[in-house]
Amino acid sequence: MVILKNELDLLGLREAARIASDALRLAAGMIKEGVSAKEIDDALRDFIFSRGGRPSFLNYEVDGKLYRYSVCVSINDEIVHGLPLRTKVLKAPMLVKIDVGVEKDGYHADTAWTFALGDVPERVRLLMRATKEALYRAISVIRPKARISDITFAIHGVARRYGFYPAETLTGHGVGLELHEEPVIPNNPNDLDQDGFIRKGMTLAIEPMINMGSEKVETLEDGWTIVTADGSWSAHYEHTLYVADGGVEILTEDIDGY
């Protein structure tokens, strides 16, 4: 069931998102070598907590599975859900993608980056260009009576003009009061089993995750860490934004150039 947000669930909404937009700015800044993932998974929740939130991820159940981490970190080929293990250690060139959920007197808001560490291929900047293209295309048709599938062709659009590929069966969805919300919205169009028309109200996570390869993933033996199938690395931008009458307000905050 889709939940529709008020004008004072809208209060609660942002306050959430503008902790986990400023957790994103506190990972910009350690994205360094030699920085292992586990410092960058222990300051994110620290600070969150500081700021009176509460990480949406840390002890976030899927299929019996707990999530022991507070944010992912993803690197390179690993396209969502990779962990922030102390062995991970930032090392130029890489891609880095951090994605940070907060909940804050019960609204939950949720957002992701890529950021590039050193001197990576001009492919994979222009792969990074594309997919928050695509982020921005998708939330730009976003309305009342537009469709789900809308935002689909719109990710899946930008992405195959510039001859890359959204990851299959990885989608958005709504956000709120819960962290994972009714609708589920496909970044591939092959995912597309159904539609539906998006709603003054609607709160949701856009997230495009591009794979410079094909759009096949599998999930890694820890059961969390999905990653692209041929080894091609891949990038994810989200926002969590707000359905309004005349379009939407994104509730989240583009953090480049910090």
Ligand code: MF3
Contents of the next structure:
Amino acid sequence: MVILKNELDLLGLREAARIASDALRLAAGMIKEGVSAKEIDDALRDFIFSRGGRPSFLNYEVDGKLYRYSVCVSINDEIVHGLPLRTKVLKAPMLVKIDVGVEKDGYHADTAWTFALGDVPERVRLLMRATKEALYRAISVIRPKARISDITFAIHGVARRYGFYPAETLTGHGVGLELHEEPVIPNNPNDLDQDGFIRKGMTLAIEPMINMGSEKVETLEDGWTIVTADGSWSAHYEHTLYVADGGVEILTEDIDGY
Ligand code: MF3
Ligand code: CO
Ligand code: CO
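If the structure you just shared is the form predicted on its own, then what does the corresponding form predicted together with this ligand look like?
Below: every chain and molecule of the assembly, starting with the one above.
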């Protein structure tokens, strides 16, 4: 069931989004050699609680397993749901993706950004640019009466124009009263089984995950980390937005300079 939000909900959603974006900016400042993913997780958890929020991912259940961390830290060929372990230590050159969900007063916001540590290859820079462009192209087609598949095709179109591939099976989603609500928003057209219309009052998390070499994905033995099947690197950007009459209000914020 799609949960439509009203103007009062929007106030709560903006607040959650502000905390999530501020947390992501805090993470951005920690992207340095020698820092562990656990330090990022600890810092963001403490920050989110200090702002009166709660990390949406903490103890979140996926397929009967509880996620025991506050954020996801995925590096290089890890696409999403990378675990913020003590043993995952940042070292240049590296592509670091941080994904943050925040709940405040019953409202969830979800945002992710990709950071390059050190001199990554030019083609990796291109991957970052393509994925960010896919996010904004997708946002540009969102309005009442457009279709969910318009978002999917926008992401796919940008990825393919650059010679890259939207990861299979991974999707954007409705967000707001729960971390994951309907509708499901595939990044890859192969995953489009049903379609639907975008409606005023929807709150959506749009999150292209784009791989350099192929759309194929695998899950690591930890049961969480989703990696590219071919070992190629992947980028991920995510914004939470509200669908209004005239267009969209993007609630989470760009992290500039990365
Ligand atoms: N990466 C997911 C999203 O952005 C949420 C991760 S939930 C977790 O929608 F429990 F796996 F962390
Ligand atoms: Co997210
Ligand atoms: Co999300």
